[in-house]
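Below sits a lone chain in C-alpha cells, taken as the form predicted alone.
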Amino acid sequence: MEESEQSEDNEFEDFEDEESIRDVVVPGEVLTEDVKNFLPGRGTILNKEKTKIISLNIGLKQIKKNYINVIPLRGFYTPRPGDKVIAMIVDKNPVKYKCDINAKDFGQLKPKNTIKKGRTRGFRGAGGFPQEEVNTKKFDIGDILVVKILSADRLNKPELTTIGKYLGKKVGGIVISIDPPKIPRVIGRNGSMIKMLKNLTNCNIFVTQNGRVWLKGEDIAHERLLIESVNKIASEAHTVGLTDRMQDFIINEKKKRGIE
C-alpha cells in the first residue's frame, strides 16, 4: 500500500513511556551520584570529578536503560536515525524533495527511498531502480508524509525513506504539532493514552516523534474534540494520573457537546 492509510497501532516502543519521564530539572541540577549504575545521556554531563551527572537544560528527567537523560521542554526535534516523523513537502527539483520536519534543517527524500527494490520487472536504470518511476513525480508539494529518518549528522541535511511499515502518504486529515518531548505523554504507558483517545473520539491518530500529530474522525466536531484533548495533554504533560483525568474530561465534553 503506497499511501499510508494503515491502522493507527503505532509501534509505540519507539517511544518512552508516560511513567519514564516526571522531574523536571534545571541545568545544573544534580540528577544523580550513582555514576556506577547511570550513565550521563542527552542533554547532561559528568562533573569535573565524575562523581555526579547533571543537567545542561531545563527539561524533563528521562531515565532510560542505564542512561539519563534531559528531554527539553521546548525547541526544535532532533533529528535521529531510524525516527518516524511527520513530514510536509515544501519544494521539489528533479532529483530530490525538500521536506519540513520540524528540525533547524529541512530534510531531503530522494526518489530512489520512495521505490521498493525489485517490485517492477522490466528495464533498469542505474541503481537498480526502473528508470521511468526515479523522479519526483510520486508526491507534490504540500503533501504529508510519514518518513523515516535515514541519517542525520552536523554535516549533512536529514535523508529521509518512505520505504516500510506505517511510512507514506497521509490521505486527508488533519497535523497539528506539539512540543516533541509531550509526544510520550500523548502516547502513554504501554500506548494507554493514545488507544483511549481513539476510542472516545472515534478518530485516527498517528503520532510521531518531530511533535506532529496526523488525525481523522468522523467530524468535525470529534476532530475538535480530540485536538483540544492533545492540547490539554501536553500543557499537563507534567503531571501524575493525566490519562484518568483526560477520559473525565473527554466523556464530560462530549455530554456537553451532545455528540457520541
Partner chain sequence: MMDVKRIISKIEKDYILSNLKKEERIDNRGLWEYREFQINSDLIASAEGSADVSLGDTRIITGLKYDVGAPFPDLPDEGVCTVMAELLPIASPLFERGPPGEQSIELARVVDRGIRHADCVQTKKLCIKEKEAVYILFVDMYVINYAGNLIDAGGVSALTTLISAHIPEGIWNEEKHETEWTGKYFYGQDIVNELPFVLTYGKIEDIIFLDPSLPEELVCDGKISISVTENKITSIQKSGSATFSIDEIKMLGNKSLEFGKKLRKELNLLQYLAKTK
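Between two forms, the rigid core is defined as the largest C-alpha subset superposing within 1.5 Å. Numbering follows the first chain given and starts at 1. The model shown is predicted, which means the values in this text are computed figures rather than measured ones. First, how it differs from the form predicted in complex with its partner chain.
- Leu31 is among the residues whose C-alpha shifts by 2 Å or more between these two forms once the rigid core is aligned.
- Shown in the overlay between these two forms, fitted on the rigid core, is a CA shift at Ile63 of 2 Å or greater.
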Second form
Amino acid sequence: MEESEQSEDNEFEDFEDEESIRDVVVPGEVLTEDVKNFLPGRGTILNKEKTKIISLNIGLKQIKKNYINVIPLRGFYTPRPGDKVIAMIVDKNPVKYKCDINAKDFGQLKPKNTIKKGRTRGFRGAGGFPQEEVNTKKFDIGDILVVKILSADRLNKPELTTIGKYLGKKVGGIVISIDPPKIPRVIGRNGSMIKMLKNLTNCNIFVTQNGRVWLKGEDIAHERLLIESVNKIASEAHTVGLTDRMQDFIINEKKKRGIE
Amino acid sequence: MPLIIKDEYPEKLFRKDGKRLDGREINELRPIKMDVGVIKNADGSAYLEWGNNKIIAAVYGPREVHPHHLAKPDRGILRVFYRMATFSVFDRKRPAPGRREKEISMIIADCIEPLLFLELYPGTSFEVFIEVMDADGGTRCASTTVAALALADAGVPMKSLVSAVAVGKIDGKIIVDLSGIEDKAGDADLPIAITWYNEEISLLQFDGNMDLEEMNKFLDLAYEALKNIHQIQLDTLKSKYVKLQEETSNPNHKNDNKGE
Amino acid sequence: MMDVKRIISKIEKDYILSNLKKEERIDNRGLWEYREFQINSDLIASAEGSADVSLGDTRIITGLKYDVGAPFPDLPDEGVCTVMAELLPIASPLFERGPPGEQSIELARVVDRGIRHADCVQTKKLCIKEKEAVYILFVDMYVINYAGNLIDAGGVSALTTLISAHIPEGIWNEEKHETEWTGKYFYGQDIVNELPFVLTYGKIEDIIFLDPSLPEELVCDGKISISVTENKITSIQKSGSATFSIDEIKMLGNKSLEFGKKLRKELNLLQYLAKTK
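To test you: the structure above is the form predicted alone. What is the structure of the form predicted in complex with its partner chain?
Every chain and every other molecule in the complex is listed next, the one we just looked at coming first.
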C-alpha cells in the first residue's frame, strides 16, 4: 500500500487559502455589526439582539462572499462520513473492534467491514477458504489501521470500514499527533506541502483529518527531521508563506545535521 | 498545636496616605499575568498569576464520562474540579477535597455552562481541572477567569469569555479585588462574574452587609474592573499567534536585526 | 507522539524497541542521557519552600509546609519529614481524580526513602524541645504534566524544596508550655546535609536506558530507580515485570554513582538556598 493520495476536503481548503489568513479572533469577539450585508458562517453566532456577529472560537477571521467565518486554530476532531483516519484498536470482542479515532466517541469496526466480498486471498484468518468466518481475529489490540468512516452523527458511535483504497493495517513507521485543525496546512494547497515534505525527507507520510500523521523514513534522523517539521507547521499554521519557509528550514537543517 | 507564627490581621487596612496595605488605590487591581498552553498533555490549559495567587487550569474533552451513570443522553456535561494545593494556604490544607472546594467547583461550573453548546456533545463530558498552587484572596474569581481561558485554548466553541472579580468593603470603603488579608478582615465580599456576549452576570455571591446605594456602587466598580480583566484575557489568547504572524511576515526585517 | 493513552500502539512499541537496539531515541538522546532539567525555586509565597522542576515535558511543583507536634515516643529528639505526591488530573488523561493510587504512592515512597536514608534532612535539628515539640515537615509534590520518569523529577523537586526552605525558628517556653517564635528563621542549609539523587532506568527486553520518556515508560517491561549520595547507594526500587541480572545491577550501581556525581555538579542545587532575610 503506497500513500500518495490524500483525502481531499473542500471545507478545509479555506485554511490553505493564504489570502484569507488575517485577523486572529477569540470567543466573544465582535466580527461585524453590519448584519445587513454579512451573514454568520462557520464558527460564528448572532447575538441575542441580532445586531452583531460574534466569534465562537479562537481562530482566523475569514470573509467569503457575504459570509463571515472563523477558521479554528484549536479544537477537536468531529468525524464525518467519508473521512479517512488513522485509528488504533483499543479493545475487541467477537463481534466488533473498538477503535480510538481521536474523537469524542470510539469508532466501531465490524468484522464484515474488514473483509472484501468476493475475494478470499490474502485474508489471514480464513487461509483461503471460500466461506470466510466473520470474527475479530484479523486485527489485534494495538494495531494501527487506516479506516474510512461510514457513518457518523451526534448520537451514535461512528461506524468504520477498512475496505477500500489505501485502507487497512499499517506496518512499521510511527504515528504522531497534532491539533486536528492544523492538518490542512500539513497537506497544503493541492498537496503542495506534503509533496515537499516527502521529497525533501525521503519519508513516506500519511496525514489524516483526525490530527494523526503516520510516517516512515529510511532512518531515524530523517524521521526526526520530519516530525520536527510537522510540529513546526502546526505551530505556525496561521502564518503566511509557510511552504517556502518550511522548505528553507528543511534544507538548512539537513545541511546542519549532515543528512542527505 | 498552633503554628509558631500566628495568622493575625492588622488593625487598620488602610495606610496613612489613604492607600491600601499593598499600596493600591481603592479601585486598583493587583498585577495580573496570564498564559495559555502551559500543559502539553491537556486539550487546553491556562496559567494565571493574580497578585500572589497562582492557578493552573486544564481542560480535557469532549470525552467519555466516568462514572458512566452521570452521562446525559441528550447533552454533554461540564464538570469543574477546583482544588487547592496543601501548601497554597497559611495552615497546611488537608489533601482531600473539602466542602468549600466542592461548592466553588459547582458555582464555577454553573457560571461557565451558559457559554457552551453542550447540546452538541451528547453523552460526553468536558472536564475543567483548576489547581490553586498559591492562594491570596479571590481564588474563586481568579479560577473562573483562568477556566474560561483554558476552555478557549482547548478550542471548545463558546459564546464569549467570562471574567470575574471580587469587590468588597473594608473600614466602610468600597474596594476592588480583595487580597487575602482584606478578604479575611473586611466587612463585605462580593465575587461577581460576567459573560461578555450579553454582558450578564453569571456568578454572584455576597457575604456581609450593604445598603442599596452601596450595592449599585459595588456593581459599577466591578464592571470597570472586569473590562480590564477581559482585555488581559483577550491579549493573552491572541498574543502567541499574533507575535508569530508578525515575526514570519517580515523575514527581511528580522535578518536586518541579526546583522546589527 | 501518539496521544497519551493507556494502550500504546504496536508500531510505536516496535519503533521504540528497534531504535533502542540501535542506541537511538526519537528525542535524539543517547541511552545514558537525561532530558533537560529546568528548576525554579521559592515561587509559592504561602509555602515555607517550593520548587518547580521540569524534566523534559514532565513537570512537578513541590511545596513545603511545617507543623509543630509531639515527637514519636521512640525518637524523642527528632523531627519528622514526610513526602506526599499527587498525580493531578490536569497532568495527563491517564490520571484520574480521587484518592492516591499506586503510582503516586510509589513516587512519594521512593523519593521519601531516597531522602530518609541518605542523611539528607538533619532530623535532630528539627527538634525544639525533647519529648515535647518537634517540627513536622510536609513535602508535597504535585505533578503538573506527566511525560515519563516522575521519580527522578520528583527527587530533584523535593530536594530543591528542602534546600529553599525558610522556616520560622521556634523556642520552647517552659512556663506557658508552648512553642514561641524567636522572630528569626532557619534555612535549607541548616537542615539539609547530603544531597541524594535518584536515577531511574527503563528496561525493554535486554536493553537498559536512563530517564524513560512517557512512550518508553509505557512500552518498557520494567524500571529500576537507584538513589545515590556522593559515594553511597541509599535506596533501590525495582518496579514492573522486568528482571535484572546480577551483572546488570552491578553495572547500574556503578553508573548511578557516576551519573549522580555529574548531576550534582550540573544542577548545583545549592544555588537555590533561600535568600537570608
